[in-house]
Each structure stands twice: as C-alpha cells, then as structure tokens.
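The chain below stands alone and is given as structure tokens, in the form predicted on its own.
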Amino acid sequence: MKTKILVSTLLALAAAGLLTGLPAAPKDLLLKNGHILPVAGPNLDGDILIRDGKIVRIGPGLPAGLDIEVIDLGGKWVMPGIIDSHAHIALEGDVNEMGDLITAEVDVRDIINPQDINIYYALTGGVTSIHTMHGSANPIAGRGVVLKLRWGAKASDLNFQGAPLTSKWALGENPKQTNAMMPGRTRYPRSRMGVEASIRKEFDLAKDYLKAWDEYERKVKSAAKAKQPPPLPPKKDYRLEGVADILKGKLWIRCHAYQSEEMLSIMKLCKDYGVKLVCFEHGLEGYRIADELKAYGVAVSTFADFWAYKWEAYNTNPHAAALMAKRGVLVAINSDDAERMRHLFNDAAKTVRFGGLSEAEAIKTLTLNQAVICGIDKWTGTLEAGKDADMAVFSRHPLDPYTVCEMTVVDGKILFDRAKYLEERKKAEEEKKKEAEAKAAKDKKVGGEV
C-alpha cells in the first residue's frame, strides 16, 4: 500500500514539474485575506507581502502593484512554518553508528539526501525547517544540522545558513544497549552510571588533547622566534576534536534522555565541564523536575502523547508538556518520525486538550520555541517584517481537528500547493488509465489475430 502511495505521489510531482528543481520565486508575492497567527504579536485578519524571500509587511488592505503575484486565501489560516527540532529525515542510510561507544567524529552533513521523499511529505504538513541528527546509540554521537526543506534543491542548499551545529548525546537504555531494540550487545557500558562515566572520560581526554595542541602552538611560535625548525605536531584525533568542539562551545548539546534522575545528573556534569546543554530530547519525565530545568535554562523537545514503548519511557502522561511549559520550561513538540512529522499541528492541539495550554502557547511549541532551540529564531519562528517568508496555510485554525494544510511557503516559494497537487495527481492518474486501456486494447487485438 505504501509503495502504491509513493508511486502515485512521484507521478503527480513529476507531472507538476516538482521533481526537477526549486520553482522560481516571484519578485513579489502578496497573500491576501488570511487569518494570520504571527506569534510575534496579536492575531489579525489581513495580508502578507513577500519580497525576495522575506516578509516585507503584514496588515490589512495591502496594495498590490503590477509586478506582484496575488493569492487570495479566502479566509484561510496562516501561521509561521512549523519547525521540527528532532528529526532524522533527509539523510541517506542508517543514522546510528553502532560500531563504537563514542562517535563524535561522524557528521550527518556527509549523508544529506535532498531527494528523500519525506521532505516533500513534511511540506504537506506545513513543516518548513528541521533539525536532523544522529541516532541515540552513543553517549556522545555525531553532529547534527538544521535544514530548510527546500524541496528540489541540492544537498548543500538545504543547510540553514547561520544555524549552529549540534552534538547528539544519549543516556539510558539505548547507549547501554540493554533494551529489546538492541539484543545481544555486550560492550561497555551496561549501566546508566557507566554511560555518564564514559562522557566524563571523553571530556578529560579532550581537555588533554586541547592542552597538547596549545603547547604545540606555543612551541611553534617559540621556534619561529629562535629561527629553529618547528616541533612535530600531536597526533590528529578526529573523535577528540569533535569532543573538543563541545568544550569550545562550537557545538550545541542535544541530549536524548527519559528519566528525571539522569537529566539532573547530566546537567551537573555539564556544569562541571563548563559546557551548555541546550535541549533534552524526549525528556518524558521532565515534568517531575520542571523547576530544575527552568533554573538551568535547558529546553525540552518532547512528544505530545507517545510513551510506554520501552521501560524507561513509562512514567509520563499527556499533561507532561503543558506542565513543563506552565512552570517556565521552553517546550517544543517534536516528531522523531517521518509520518508523525506531517501532523505535528494535531499533536500541538493535544497540549490544549490535555494540558490546558492556550492556543497561542500551543502554536509556539511548533514555531518560536522550536526556533529558539535550533538557534534560528533570528530568521524564522514568527511572522514579522524582515524574517524569512516561511509559512503554512491551513483550511481551518491549525489546532482544529479537521484542519488541512493547504499551502507551504519556504523562502517565499510555494513548495506545496494542495489544490495544484491534487489537480496534477488526477491528470497523472487519468493518463495512466488511458495508457493501460490502450495497452489492453492492443493486447486484445494481437490475441484476436493469433
């Protein structure tokens, strides 16, 4: 069934010319008569003027010049493009390097796949940017990257310019490899305390590595002054360089964790080494330590109502995200899954239904909060003049259970238009039907002649 849907989608995309590259952006684009949820201010009814991929003005009755493409939204709802701060799409092959305990040297930028159909599927759900990253098999794993979902662009053009690179960490069952998902593993560590100890050990090794290179640089300068040959450099170690970049603050730490005790412990470790933990991934028990999370200043990128899929994920509830948000923790609702990514707006609505968040707070869990966690709030996450024209248009309020994403705009380019897609899909299916009928008629004729 999934294969049939994929083939049908690809046929329609090809017919619409959406597999050959990014569409050309109009010089000016005016979206008129929308219910606008800017996040940066009060909701309003009006228009959005876009020029060269940026939002120029938002307000009622904006004039349309001769060179402006005008799209009448007819009262549809417009919100900032959804951001998914925990994703694994747009990558080629496995996202876990299981061969060693610490894998800080690997980098997901080496395997970005701009032709992953999940990029387009994400656009159908209003998602415009993602943070895609290494898996959770290692206490210190690979580097992650923030991407703009510029469907049709080449791999290098997906990178969100200015966004920080990240370091993926993991605690608990996955790195100690003792759950049902990873049977038969026998490597160190086999306990939660061993996972933390492995991180401390790697930090100490990286500090010694940095010290050796600093000493080498001093000797090089001294030799140059004395007009002597330079000394031999220390041995290059790409793994320790990855950890050293964390110590230098070049990489933002994103830590996969479930249990509150581990979360408290890793915050202490980060303070001991002077590194900044930006976000807990999943953090299902974060509601138990909301005050401590707020005091430290760490965000939580979590699920709305997905848990109990393994032992350490049992102790949570559908109120957890809202409980943390109400105590001042920066909370985002993520997918961790290509299918779930397409309906994150439904998951955000659950924080209103179960946790009592306001609609505005729920929208922030998909937009501004996500942008802050990813370090891209300077460019996106809200609808306001000067920011990137990344937005999603919905048939109803984005939190309405019957809403549908009608259009997704990235950098001022319409990369998903449901009406156009359905029209082209219908044409492709009719053409396919005609070809099948012609073939059947030909086969019947040939059979009759025999």
The other form holds:
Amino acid sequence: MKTKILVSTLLALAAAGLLTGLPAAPKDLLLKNGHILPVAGPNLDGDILIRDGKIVRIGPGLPAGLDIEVIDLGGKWVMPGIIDSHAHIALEGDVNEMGDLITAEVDVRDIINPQDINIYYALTGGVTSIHTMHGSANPIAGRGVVLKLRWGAKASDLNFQGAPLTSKWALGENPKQTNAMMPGRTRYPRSRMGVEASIRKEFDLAKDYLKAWDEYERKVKSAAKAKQPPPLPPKKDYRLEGVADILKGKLWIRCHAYQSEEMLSIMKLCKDYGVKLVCFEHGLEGYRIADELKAYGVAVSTFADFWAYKWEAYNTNPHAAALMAKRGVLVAINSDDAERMRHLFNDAAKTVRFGGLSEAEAIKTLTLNQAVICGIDKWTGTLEAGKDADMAVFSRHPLDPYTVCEMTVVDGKILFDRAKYLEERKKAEEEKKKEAEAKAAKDKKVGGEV
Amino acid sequence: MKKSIALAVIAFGLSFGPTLRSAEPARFLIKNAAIVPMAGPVIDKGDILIEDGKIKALGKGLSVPEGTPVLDAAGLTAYPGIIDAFSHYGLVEIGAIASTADVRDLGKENPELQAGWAINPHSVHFGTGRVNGTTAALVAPSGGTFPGLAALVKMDGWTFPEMAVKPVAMSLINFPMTPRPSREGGSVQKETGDEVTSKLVDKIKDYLKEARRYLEIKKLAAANPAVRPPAANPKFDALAAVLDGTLPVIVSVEKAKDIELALKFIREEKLNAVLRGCVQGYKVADKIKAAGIPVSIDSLYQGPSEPEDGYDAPYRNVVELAKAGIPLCFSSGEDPTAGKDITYHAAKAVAFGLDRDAALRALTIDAARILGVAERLGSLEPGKDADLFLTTGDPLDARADVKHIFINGKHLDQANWWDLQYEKWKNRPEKK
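Could the form predicted together with its partner chain be given as well, to go with the form predicted on its own?
Below is the whole assembly, all chains and molecules, this chain first.
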C-alpha cells in the first residue's frame, strides 16, 4: 500500500515536471580513445566504461555492449572532475553574518540555489564538485557543505552523499573587520588576540552547555527512578549546539587564515580543546611553517597566485603551494571565486613553474588532494573502477596553455558538452538573425504604406 | 638573491660577477638564441648585439669586437618585451589599504590628473609583473568619467622620469554603461537603458563643448588684449590635446550598444581613440573595423558581460575582433598584483581560436603601434630599445620560465619580492 502511494506520488510529481531533480537512470557510456590521467596510477591511453553513474573499467580496447552510448574522444585528455574545496557559489544571497561574532547556528544548506549560473560556468571549466561555505566574517561561522554540480537537479539533490559537513572558521583581518567591511560600526574583536579569545570563550561556554545537558539527563533518569517529577531542562541554545558539535568532532573544521603565526596559534588552541583542524583556507603564509603544518596533519587549500589584495595576503609568493607540497603538506588549489573556478586548470599549471611541482602533482592539487580535504576521496578525485563517473575532457593536456574543456561528466551524465553548446549557440544566433530580418522587412512594409 | 647572482655568473662568465648591476656593460652579445623578432622571420639560432641600451644588430654569427661579454642563450628563445596596454602598476600596492593607493581621486571629471605624479617606481608589482616578460606598461588612473592621464613606462628605473617612455601617453574616458533591463517583478524603469546612456553621453559632450569654448576664448584672449581671458581651468587645459586629436584617448566601454554610441561619440568629437574592454565587441566588430579604431583587451579573467552571451564570450570576443581585422593589444587590467597574467590572457584567447602569432603581435608590436611607440618598442630590430626576454619555452605557457630580462639593455636582476621570500623559506632548515 505504502509503495503504491509513493509510486503514484512520484508519477504525479514527474508529470508536473517537479522531478527534474531526479535524473533518469543514466545510460551506460563508453568513452573511447582518450589520454587518461587517472591520478590513481600512471597515465594511459584507452577507454572508460561507465555504468549507473560509476566507473566500471578503465583500459585499452574495452568492448562496447548493447544499448550503450559510445563517444570517441579521438585522443583528447580525460582527468578526474576538478573539485574546488573553497567556493561560495550555488548560494542564494549573502554568505556572511556580519552583525554577530559567532554564528555556528547557521547552515549554508538553507540557501542552496541550484539555478546559480555559476554552477554551469564551473562545469565549463571541468569542475564537478565543490565545497561551498559560509563567509569569513566570523571566528566561528556556519556550516558548509560539499555539493556535486548536478546542474538541473533540485537543491537537495546537489548534496554530496556521504561527505562530512564542515565548520567554517576565520582568523585575521576579516573577523577583525579592519578593512572597513562595515564602515561606521565597530565590533569586537579588532585584533588577532580578540579573535582567538572569542573562539576560546565560545568553546568554554559550549563545554558548560554540554555539561548542563549531561547533568540534566542524569537528573531526568534519577527522577524517573525515584518516581519524582522531571527537572526543568536547560535553555536550548542553537549557537552553542553548533559549537558543541565541533567539540564532539561532528564537523570538519575549515579555518580561513593567512598569517603563519595565527595558524600556529590556532593549532595550539585546537590541541587545548581536543578538536582537530582539517584544512587551512588560503594559508598564504603557510609556506613558512610547512613542517609544522605537516607535523600537525592539516591540509592547505590555497590560491595559485592571488595575493596582495590586503596586508595579510602580501607576504606570499606563487611558489607557496609548491613549497608546502614539497615538504609533505596536502595542498589544493582553490578558487574562492566563481570566475577563477572556471580556470583552475590554468592556475594549477602555474605551480609547475613557480616552485617546480611535477605535472602529476599539479593535477593532484585539483583532484585527489581536494577530495581528501573534502572527505569525498572514497567516491571521486581519481579515475578508478568503482568510483563515481566524475570527469572532465580537455582538448589538450589540462595544463597546456591552449587547452579547452570540451566535456564535463557528473555521475556518468554529460552536463557540459562544448560541441553541443556551439551547435545551440549557432542555432540561436541564426534564429535571432531571422527574427531581425523579419522585423526589418515588416518595418519596411509599414513604412511603405505610410 | 643567491639564484640571481648565480644566474648572472653563468650568464656572463667570469668577465662578470656579482657587481653586474653597478657595472653594466655598454656592449654585449646574446648568443645562440632562437630569436622571434616580431619583425621579419624567426631566426632559429642567432645572436643579438646590444649597445648603449639599443639593439645594434641581430642575425646569425654576428662578429663583435674582441672582449665583448657574451651571454650564451642556447636552448632559450628571445622575444621582444611584452607591452601591457593598461595597468595600475605603481599606483596601488595593497588594494585594501587606502594609504597605499593613489589610483583615483574624488569627483567624476579629473582629466588633468597625471599618473606620473603618483607612480611609485619601487612598487613590488613592477618586479613581480616582469616575470612573464613585460618590459613596458601603460599606467592609467581610474574612476569617474575622466580619470586622468596615463603614462607609458618601462618596468624598471630608479625614478619615474627614468622609467617614462611617455610621461603623458594617453587620456582616458570611462564611457557610460547601459544598465541591464530590470528583472521581471522588479520596478518598471521609466526610461529604457538606451535613453539613460544617451543622456549621460550628452553630459560628456556638454563638458567637452564647454572645454572647447574655454580653449577658444583663451586663444582669442592671447591674440587680442581686448578679450578677457577666462579664469584658469586646468581640467579644460588638459583636454586641449585630446580635443585637437594630438593626444590619443582610451575610451573604456563594454556593451555592444554602448560601443556603437561610443563610436558615434568619437566620430562626432573627432577624437583619436582606442577602445578598451569591449567584451561585447564581437557583436559590432564590423562597425569597430569600419571606424578604424583599435581595441585594448582587458583581463580575460572575467565572465561574460551577460549570461546570454555564452560562457566563453570574453575569449570568443578576442577571436572575432582579430578576425575582423581590428588591431588588438592585451592588458593586465585594473589589478596591479596580477600584472604578470597578461600572457595567460593571451593564451586563453589562443585556446579559443585566436591565431598564436596574432596573440604575440598583440602583446608586442601591435601594442607598440597602438600606443604610438613602435619606433622604439615592440620588436627586435636594430635601432630599437633593447627590451627583451629569454624564455625556456612558449611565452604564453604558464609552465615556461623566463630566465633573463633586459630593459634598455640592462640585464635585470630577476629577484623580486616573491623570489626573496621563496629563497629564504625554501632554505628554512627542516624541523624534526
């Protein structure tokens, strides 16, 4: 009975066109004759067989079965879908809570906008997954989420199943608001000392909060045993619950930081409170403390060469990513910007010259390293049998200056296809031209009558 | 630092050493380089003789006076220095810190403000901006309708007068922009975008008309003591050379409709103009071509002007403008911290269909022509300034390394702000 109702509801929804978010089961797909950069192993020439949105096999001369779409790549380059571990796209409205200091209670999942055109732009640059997050105005800000760029699907279907939720922290100039982000208003803190103090204070409060609830639970139990009325519960505080989730290790901490000393300091803070940082965001001075970062075990999601827009971004160099990677730090090249996101493969190429990463390592900063940082390496980040069929096809090697992203595949579905785009563009332009000609002819006729 | 000294030693052999900067040779030879002169055919293994800051000769197996210092450039390719056709070099150090920015002033009409009065020759961005081969840049102020006067500078020099190729190279006009139609559900605009823009253009025309009248009366007064001269107006005085066509003016404009309005404006005001930006230029390429006006391409790290243009519109734009036969140059745009990126922009245009040679020309000789300095810059030819660089690969490839750079024949110490930090921290002893 239950199943029947469910089925009929689904049918109704589909008929009403409300199920665009649930794509039909993707057809099997065979990508033939590609230069494949699996990242998981050595590069190879061959084919990729995709079934039910997963990679089934990779190798030369794979046989095409019946009812399978075969695409001849003709020697184009295939790499794992690019992941951007630091993004603010696909979100509706502002991403910062400027007015309050700690905003651990907010969640970007409440404002996912699946129709943000930047999702499509990201696909045109080979990006298949992103970590989209709260802004950096708050020492402890809201929760972030990892999305699969399933362009055309509804908001809840963009969620990357299995990916951990994240907690956005921010240190330095942004939470200090020293760059006139809110002219005319001052808010504590105005120094790096204050930023750190505000995090410590919040953790102390959250610990007390947890203790109060533990005590309450205990009292409830003993009251029940003694057959006495239960005690009054402590006041619910969603902000402190958000912070408590961090203390309990439920969220992966992603900490926006630029200066090396504030990074060292926050690592100590985390040790004091028994929580673990997963990744520094930006970390432009991280190259100074690569050994400390490695010893602690924190990754850095950074820019290839964006710098000097503010004081804390001045003491850096485009070699920084390579310097950290060469000392064993897990490094990803992120965008933090909708436009930069579409040319991350160009950005990664810069690390080959600046700091001397190998091309394979440079590709890793876009793929596997990002996946590990986002906690999704079980499903994506490399091209391997069993993983999600997330990949990008390029006209040349992805680090070649003249390469163009030709096709982007998400869960085995081709969500960007440059050939199709060009075809549609041409059609639209011809139609527009025809319309203009018809209008001109009509205008002429009208004019003639007068 | 260490690296650059080492390079210098390798480069010049024992006749030179760490004292390179203080003891610049008046004459030296670059040997065995592949040479792409951007004037005439490529020389696959040739020499360049530099004398007193100029290119004296280039070709195969040049004979030089005994004792001429030699830089063996085997395996490297020589290109003329890249010219950045629009930048804020030396006008902004750190964007967020107001005290480090001298790029714009209050008000909309500041045609008299000279970038040269504010350029900081010691900005770190000159050094970091050179790493891909840029040897000269137009430095422009920004903001308002008339931001001021741009200077054309070399990317090296002890002082601004030493750097300046043209202390006053171009005037600037930011053309009004047609607002996008208001979105469905939004308030209905009383005037359409076109009308708003036309009115703003009329305002500029009125301003120029006023300037013309001022200049005319001033001229009359100079010739005739009976005519009372007008009160001094430096803004109008600064426009004199623009209005008589002796000083070229960069008109920054983006949308197709506005480009058409700008072309009409330029024609009516008889300006010697260069269009800048023109992201929707491909829609009116024939009109730009017919007007005979070159286009300065802005940073290509930007999205389409409107989503309807398609995701690749900024790149396609360059391709179509070139196809129409419009002279082009590239620029790094309004972010002086991203000056080096000019070659990445050119590469992006090539990826989407621009002929590679056309891209290289736009970075060098075409830029020199558009900026009116082709007699000195833009190609490797005898008599021209010795502004060039030697690279390990394709200059448009982010992976290639520019090994040597020369400005006015000076072999520049390549060490810059980035290298100083890199060298220092690369050598931090490993922490156990």
